[in-house]
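Shown next as structure tokens: one chain only, the form predicted on its own.
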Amino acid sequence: MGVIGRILGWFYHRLNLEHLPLYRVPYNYFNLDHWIGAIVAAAFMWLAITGLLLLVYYSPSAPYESSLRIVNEIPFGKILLSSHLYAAHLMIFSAYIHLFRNYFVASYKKPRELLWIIGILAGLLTLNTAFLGYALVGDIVSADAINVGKGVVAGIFGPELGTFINNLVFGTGGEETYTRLLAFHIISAALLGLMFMAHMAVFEAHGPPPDVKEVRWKASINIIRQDRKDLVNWFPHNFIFIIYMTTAVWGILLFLVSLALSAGKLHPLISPVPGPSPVSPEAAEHPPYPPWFFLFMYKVADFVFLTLDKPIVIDLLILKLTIPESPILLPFILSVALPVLYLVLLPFIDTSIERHPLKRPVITIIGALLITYLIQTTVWGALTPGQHVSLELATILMVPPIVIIALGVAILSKIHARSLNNEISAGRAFVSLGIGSIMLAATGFFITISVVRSIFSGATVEDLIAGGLGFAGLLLGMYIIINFGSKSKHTEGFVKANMPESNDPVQEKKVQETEKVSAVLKEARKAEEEIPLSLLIMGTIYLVIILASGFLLANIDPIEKAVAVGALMSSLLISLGGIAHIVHRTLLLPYDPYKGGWKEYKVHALLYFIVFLNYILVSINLLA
């Protein structure tokens, strides 16, 4: 401990981080929970660094032949190629945890409403830079965003707009295409570093929101203070928690590259590798797709109420705006412009300073029905591209959600108010959520189930799984809901239903500081800051893995064994990830005693779970 300390004080000094302005945090925030945005970093930091070495091979005159020979004959092509295409799944996917996240938890509120609207533009800016990343492949998939993409421009910006937009964007064909799709998809991807930077400064400015069970889910305490006794420095803490992350967060990608690779011929929508040429028979046989982050937009293009069959004039005395026919106009309305703008201007619509999402009922209940209708239509165009959607399956399917999502946050609202009340007790609350929920649950799926087959008496399967996409739906939002209803963790709790609220700052302070921080702090200080055996012991294992890995990856052919490469480049980074955050524990040992058990173990349990797999789909590999 000393020994580290040292070393890491000296960087400290010689770095000059003490005149940062850099926020200290609670030592207890090191959990999943207040780093999710992290995983997004780290994913995007994988796509910089990869996308830089496949700029040295890729050629945009051959840009399907300079795909395949990247994977069959560039050593760790495959890997380097694959894991950009995930990276980038994990970067959105993860992306989209980090906006929720922070939606129901209020994390948009004053002074963080820079923070949320710059991250919804980097949200915009990481799709669009997906999108022109997927399509410089050259495979059939790649060719289908391609004409989706024009299709989608030509419809939302007219014959003359749309033309001039795809001409810009996509060139006239051939070659000129494909050096224009890299050409911006370079453009965009160093404005969304940028955009990046900026989202991290205005961070910084204010650093995290406290958490919202010290402050009673109250936005009016919404600055940690730095005069408390449970903060840590941002370094080295942050730093070292930072590495533990990017490197486990990197591990877990290579890993899920790797499974995919030794599965074989995956659906093009998530397949790790280029699909068949767009010239090859078996391109006839692949229907239309967008990228997968795309889906849920190409779904509501084929709701065909919604085609506009002729211009519409608005004459506004001084303005006469023609809106031109076009069957994807109003789709793209509904499904991406309305929600963004919403989104953008949500921290000057929701400006109380309740952060629970039981108190914001309105809110809480569209960001419930945004989640359901993306996986909805995410899922349903997937299973049925191209299909047409009339208006009666549309009212079916998705007028369900709405109606159980507000009754479900009606009821929970009313008795989450009544147990902060002491109108019922808190046992009586709990239970009442418990089964509250699973009616509910049960009764979306009556509602969907029993009225789809109604309708579809001569339905194909697809079509009766595209309708249950519904009740799949009111799963999720119920999920959502219950979460922060029921989940003591997560909510004010229901242990505190007699616990006075209180808006006044003082009043708050003084709550928190006879909490049990100051008394924890105490007794961990106590401790002797030694280094638990545990630990140790742990870390040699990594340092035999990360021995064992590079022993290996050296006497490994990376073109034939790609499946072995990626496992044992996995293996690699999990460890260095888990030797990071045995340095990081130990760190913490002045704040918070090792207890062991498995609050202690289970990040390494984890770690160790994915090392045994890797090396299992080595073994398959170096056999086969």
Given for the second form:
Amino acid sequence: MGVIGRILGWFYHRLNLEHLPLYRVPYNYFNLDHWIGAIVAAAFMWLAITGLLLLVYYSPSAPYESSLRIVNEIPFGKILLSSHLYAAHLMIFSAYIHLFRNYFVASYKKPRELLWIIGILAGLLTLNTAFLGYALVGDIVSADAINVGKGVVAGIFGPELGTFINNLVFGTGGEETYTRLLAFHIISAALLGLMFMAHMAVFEAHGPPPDVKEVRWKASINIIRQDRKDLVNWFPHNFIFIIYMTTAVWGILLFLVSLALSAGKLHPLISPVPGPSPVSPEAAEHPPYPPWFFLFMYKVADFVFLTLDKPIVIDLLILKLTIPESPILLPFILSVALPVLYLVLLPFIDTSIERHPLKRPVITIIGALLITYLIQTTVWGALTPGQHVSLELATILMVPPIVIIALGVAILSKIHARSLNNEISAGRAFVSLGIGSIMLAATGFFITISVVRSIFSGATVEDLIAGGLGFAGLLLGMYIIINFGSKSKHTEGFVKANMPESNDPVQEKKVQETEKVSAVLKEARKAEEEIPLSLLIMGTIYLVIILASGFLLANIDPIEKAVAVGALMSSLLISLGGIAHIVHRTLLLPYDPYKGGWKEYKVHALLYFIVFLNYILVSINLLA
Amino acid sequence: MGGVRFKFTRRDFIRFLLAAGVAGVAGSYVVPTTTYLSPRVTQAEEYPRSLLVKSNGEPLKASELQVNKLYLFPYPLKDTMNFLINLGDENDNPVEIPELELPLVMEPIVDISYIMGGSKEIEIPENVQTYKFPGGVGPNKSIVAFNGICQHLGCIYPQLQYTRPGEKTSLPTNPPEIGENGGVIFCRCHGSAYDPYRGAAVLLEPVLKPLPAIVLEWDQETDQLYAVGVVGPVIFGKQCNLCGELVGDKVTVLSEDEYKQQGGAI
Ligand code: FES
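Show the form predicted together with the partner chain, please, the one above being the form predicted on its own.
Every chain and every other molecule in the complex is listed next, the one we just looked at coming first.
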């Protein structure tokens, strides 16, 4: 291998990469289902990098002017600021998916309670950082955010503590406000970084939970034994896969940013650039929105029947508590405090060994309702910002989902229970499970629409909300079909590999198995030599894209052609991701010989397609 | 067993792809990052023509300048402070400052040999560009202005100071009179010294370049002074003399005492 090989080898041994004290996972765990958290992490890293770079030009004494200057005058500033914003959106969005994925497959069960709780808290801190971040821009959204933020704090913590916190976070106005917001944005992000490290450290304590199918949806064996034969080393396998995930996520993020920038004026909820100045005439036309991830709370604040119009005095003999009047306290408790409290306590509420959603119907129902309400109030808030909601309207729109979801899940879990008693009919049971969930979603959709129609004839807004509700049901149905309907592939092997060997006959079997494994390995070594030509060709194409994009990037005007710049930067990262995936795939050849076919190529099809779209953006932008 | 067998396997090619890919992407990101980070220098085309005014806003009269006293004013950028001196002899009689051709980089006029009676002439080394120091202006042709940022490592007033003729600097060797007639501009940071009488040419090491000279214009009728340009080396720490925020058409001149009172801020 020559000199380079020896240098790399030196690092490999000095860093002891072969025996890193990190959990090793089976070779077939490298898929999106197990790696959603990596999307969150990649978005967070992008936020940290771009955030530090933005610090160079952001100035709290002229927040709006300096934001506009970054967008309009600094080369690459537009891409940087927009991608910082979009990365925040992506991070929050993927954190929700990460949360609910692990919710439904019960990843929070013993011994991962702490991991789960840190995750929930990190999610809250993410929202906090995001709030402080968009308040910094100095546009109308930011000005509203600061005022509304103060109101919310005062409403939750009462006048005295509220004022204290408000002065602490927002200062007393003017430049001080933005200086403090900037400081707390960075402090909050730094704390989030620490939380992230804690999350990873606790994750490494027990590793990822075994794939549900391997353990037949039980949490009794909840650790991947490190003497399994299908494990791969953290380095290089996980390392390369992290590179693939990170660069691919960054690339897709930059593609979305370029797409949004090329689209011209966008709806303020998704616009990648700062909105109008709070003192400009356009500010009046701007809807009074928070960013989408706070819309849910914004809508619940419109539930006027939740307003406390007089102070409540609770007399507990010795202790006398006075809750001051507040328009926001109950909405906050209902939309944030209670759900968070529930999620934090969840590992101690649901302590059964079941991991299948249909064997924990109550938990599943609550989870589905959380998603539904989150989507419902978000869409609702986007469509009718600031419009009051009466108790009647809230009941009409929010009770049906409870009934539909509860009934649906109850029926599905009955079917599921029967299917397991009779193994032979399992396949058929899953089909009916699929059909059942589609019907569940469809029924939800139509019932809600018709109920709402009959009451408010022609009320399009409510129709849309009903549609959103039905859509949420549909998504849930799809999720159930895709994830819980398919039959276990690895069950037998895993159970054998993980059961403690106790009896002698088993011991004998083990010897046989070891022989089988070494035969497999020999086969595999042969396979390694047989890296398919298709991978080499695809990798070469990626390299060509990298060289071409790098060349173009160095030769176009970064201020005038921001879209092209973003699309090229995206293509670079996407291509590196593609190469990393190829490396990852070839590393797995000893375990999983290359079969080709659609499944093997679908990642690259997606990546090439995004590069293709990127180049369309580049050509449109350069020719314009 | 035998000689070296070189075999480029498919795995090697994959390794090459990864290395080239990482290098290509990292390389392509270097330019955007550095372009983004490098500050936008606004570079003006022309030197501003700035009237020197007193702290009360009235135009400064050349005849009002006290001899052998230090005055400070910013020019051509808001953050480049300059020395304005009406040079005189030991008895505070103004002395006429002649025009002079100076090298951009020079050997110190005074070296250790001077103390033992060495050379005091300015030597223009070969292959070194020169510039013309315009000499003094005003009724006695005795008013000069130099940039007040030391060309060695950038120390400013009060580390860089004007010492009138006859007065002692804090120089350890402290020759009685190292400059010619007009005192000395001395830098306490590392002991460089410039001769204000001869265009702030280098008297003592370690500095290698004279102080840039501010070109002044004297209006005989009104007795007013204008700063109109800079000659000599580029002002220390600046990419160019006009790279940055320019002063306006009036600049305030402060006496040493006023300057100290204002905490150096103008
Ligand atoms: S900075 Fe003036 S002598 Fe070094």
